[in-house]
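Just the one chain here, the form predicted on its own, laid out as structure tokens.
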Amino acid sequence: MSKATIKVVETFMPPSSPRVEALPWLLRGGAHAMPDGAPNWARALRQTAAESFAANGLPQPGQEGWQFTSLRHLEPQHYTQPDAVLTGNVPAPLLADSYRVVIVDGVWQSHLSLLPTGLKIAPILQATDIVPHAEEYLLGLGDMAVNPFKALNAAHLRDGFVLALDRGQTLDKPLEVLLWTRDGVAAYPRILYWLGENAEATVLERCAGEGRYFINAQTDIVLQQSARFTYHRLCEEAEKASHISQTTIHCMKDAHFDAYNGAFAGALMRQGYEFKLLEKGVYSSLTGIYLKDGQQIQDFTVLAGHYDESGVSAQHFKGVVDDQARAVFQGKIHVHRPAQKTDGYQSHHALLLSDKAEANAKPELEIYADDVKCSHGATAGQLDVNALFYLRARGIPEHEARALLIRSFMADGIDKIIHPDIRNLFFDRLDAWLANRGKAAA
């Protein structure tokens, strides 16, 4: 490697035997320069993460957890990292009455954001100014060799935001977070939501963009005692976009976390969730829905770790796979020995509309406690031919009958969303997908 190349990435020095295919991800377009006065923990994390990614590269096809998820859509020459962020036009808010945070190409745009008085928000590198010991969560990435995308995100650490609610504070209306990515960009946002004791918030996080781009997001959600957080993620990325995200939820005593994830469009989506139910009485749930066609890939990988007693975790996933698309669900509930009286459940149900569509499910239970209730289930199949015949026998055209059955299958997951306006957004995406499919069949 030439001295000139090393200079481009500032302080990064590759390991003695780097993977050749890994270096373009670190070097292409130049790593975002750290601003003057950046904290030492951030500089150290970037260096360590860059070294890890250079040594390991992207996950290989045979690597555990990646056997079913092809990364053929990812090629570093397609993406750059802009030195200056040009906001251009971003979509209007989806909700009529909400607060707003706007992220463009991974960078928080304060002038486009609308926030209530008293809500604490800052760039991610200033996280320790508003959240005590924030670096503990930002540095706690585990073994980065196991998940190279965590290493890649941390190697580009600079952009994103931290948002904090003080003890007892409640947002009076939802917060809409837009992550907008432009054509040809590789974005690496880092986000930290921190809710103090008895704080409460509802968030709608929308991931979207234009053209061909790559977003690699790392999000940490920290819920102190008895905090309540309702989190919605609406992924409607561009058709040629690749989306990789990892969300880690840290729950303290009696915290309550509800999440709803809708995945639409996008060439490649891999969404990982890790639940750390650290203290007693934690409740957590995750409902995921997805609609995939063409050659799209959707991967949900979930780990629920129970560390103390009387915790509840539930994951419910439903999806429709058409054409040559592929769906992957990998879910694991890990009950540690002190976590007595744990209640854990996970399910994945896929509807296959084509002979070439594929759904892979790998549910797991790893239990070391004695007094628990844990179960899992997974199904994959086609539309019920008897129900389809019943509808057609009553004069309903075949494509309309199929649409009714698909909507009924998916509605169960969407109906779980409590906020009516957000629930309608998810139904709107489902109806639009069915309408497009109906036009193709007509």
Given for the second form:
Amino acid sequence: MSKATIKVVETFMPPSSPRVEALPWLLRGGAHAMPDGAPNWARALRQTAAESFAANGLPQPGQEGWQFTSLRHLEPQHYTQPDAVLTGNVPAPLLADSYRVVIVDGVWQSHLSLLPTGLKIAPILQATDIVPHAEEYLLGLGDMAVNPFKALNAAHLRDGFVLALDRGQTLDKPLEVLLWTRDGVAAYPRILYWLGENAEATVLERCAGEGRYFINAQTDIVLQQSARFTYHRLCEEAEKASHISQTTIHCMKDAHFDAYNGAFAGALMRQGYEFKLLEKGVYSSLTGIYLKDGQQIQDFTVLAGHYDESGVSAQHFKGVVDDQARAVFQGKIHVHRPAQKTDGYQSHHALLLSDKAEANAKPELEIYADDVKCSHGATAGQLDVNALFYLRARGIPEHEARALLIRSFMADGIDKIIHPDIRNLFFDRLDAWLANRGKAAA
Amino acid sequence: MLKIENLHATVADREVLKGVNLEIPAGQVHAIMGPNGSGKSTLSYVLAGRDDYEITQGKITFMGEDITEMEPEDRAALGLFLAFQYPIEIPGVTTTTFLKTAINAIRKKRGEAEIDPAAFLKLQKEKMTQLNMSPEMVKRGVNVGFSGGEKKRNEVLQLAMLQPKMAVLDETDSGLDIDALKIVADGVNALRGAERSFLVITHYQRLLDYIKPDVVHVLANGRITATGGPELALELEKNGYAAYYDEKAA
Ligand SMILES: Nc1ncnc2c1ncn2[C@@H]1O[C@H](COP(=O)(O)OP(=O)(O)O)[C@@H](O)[C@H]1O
Ligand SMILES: [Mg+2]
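Requested next: the structure of the form predicted together with the partner chain (the form predicted on its own having been shown above).
Every component of the complex follows; first up is the chain already shown.
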């Protein structure tokens, strides 16, 4: 939090053979020290994670899971972790009628919160005060060697928040969470949304910032039985920003999860989603929408893990890739033996607007149950010349006709967003991008 | 109004139009009939300016301008309209948006102000009623989920809204039952006038009972092989196209 201005830099002792490129990340600027009274689980996690990262370093070119996504843009010397004392303003909320939480440079600004009374929210290090055994979810990062960014985030564990809804509690308005990151900063927020049985909430997270920065976020969403969570992420990172995030959704019996992830701008974006359908009857969906140009990279890496019966997971991605930009979709559906009657579907459709634009799709199925329906669909194509001619024959100039067709391609994804104001925000971003493209063409 | 001189065009490296000559004065309705594959749609696309159809020889003049090399949108702004044989589906763009965008693009090119939105909606409603279209159709993605007949009606709606100087109708009758055919023909006839010309492409004579042409041409093998009055269409209906194939050798 902003009030805690901690100057002490924790010295981290790497194991005997650290990967050299790991060290600048861990030592440069220094990870903030843990405040006094930090819980043991947090200290332990941080230590383990730092050791893991030091041993493994950043993913190497060609490493499994990272073949298509170059980390060239990510140079440690560009970033420091400041004390995050907030000076200056942060952008106003996008939604007129919403609750609010603000994170700046990864640090929760509790004084800027606007929340209903009685809602449980706490700094991440105090997670266990409001969610018993929260550490189980916070520690369970899986194999940090496979995804070193999980380790990197955990090695800096200190900032972020936990928000918990009690059994049956409903947020009557959407919660808008701003993750604002400033020039030169490496931010490592950790967020936990915890919804008790039958609880219900709608969240809009907006990731944005200024200059060249690096945000490495780890988010966990825990949905107890029959909880319903609608999660929107509007990532409109700065042009030179790198955004690498991991989101894990832990779903209990009959939980219902809908997510909409819009990725606009940002030089390098890798968004990992892991779905854990841990009990029967879970419904989960994710709609990913992206617009990329210049040399931007957009990577969606998704694992749908079905652990129990009658779970539905549907992840659909649609995006436009222009110039020399690149889109990556790595999707895996993993159906464990008890997960009969699983319904799993993943798709990725990319519209390539230039010869040098690229889309890479790597779909995978790993199925150990016999009564399941699982499939993948991936396409990469160009604008339909017949449709383009049809529009032009009606008098619509070529660049305008292209814009209409791009909008037409993207619209069905955005149209799925139920909340009208949030849907309009996504359409606004699309229209702004198209207008900008039109200006460049003119 | 429209003059086509010695028009040769190739599609996918094959010559499909092999010297078409045709002149349509203002106010007239000309019909082109011909067997499948004779090049009727190719002619319509070439007139509208489709760029994967290459003109290798000849000239097209419209409204006194040489439009042979003109972009499709500029031809439309000049007043040329093509009703497609196979209208395209455009999900996510409603017919209303599509039409308003088209009308305003044309107006802009002509240096005119944008259409008043209320006037636009009123006009659209009026034309849809004439064409017996349900109001909900223009709120859907262009042609998405439309039957063949609905797509053709939507073409005529666009024609009625854009009010071009010259309309090329490419088999607008195909896929229509007799009631729909009458509605479509009435829609077209309502637009006939001294300042507007039509080129009606059809495979069957039936349509010409409802849209009475001034002149009928036969297109066979990439050339106009016969020209006559409405009686030519009746004769074709009776005797088929065989006789007109032979003439191409001549
Ligand atoms: N896009 C295309 N690619 C290849 N061949 C084409 C294409 N369009 C038309 N053709 C060929 O050109 C000839 C004329 O076709 P078309 O103009 O559609 O005839 P019609 O409309 O009279 O039935 C046909 O042999 C057809 O196969
Ligand atoms: Mg045809």
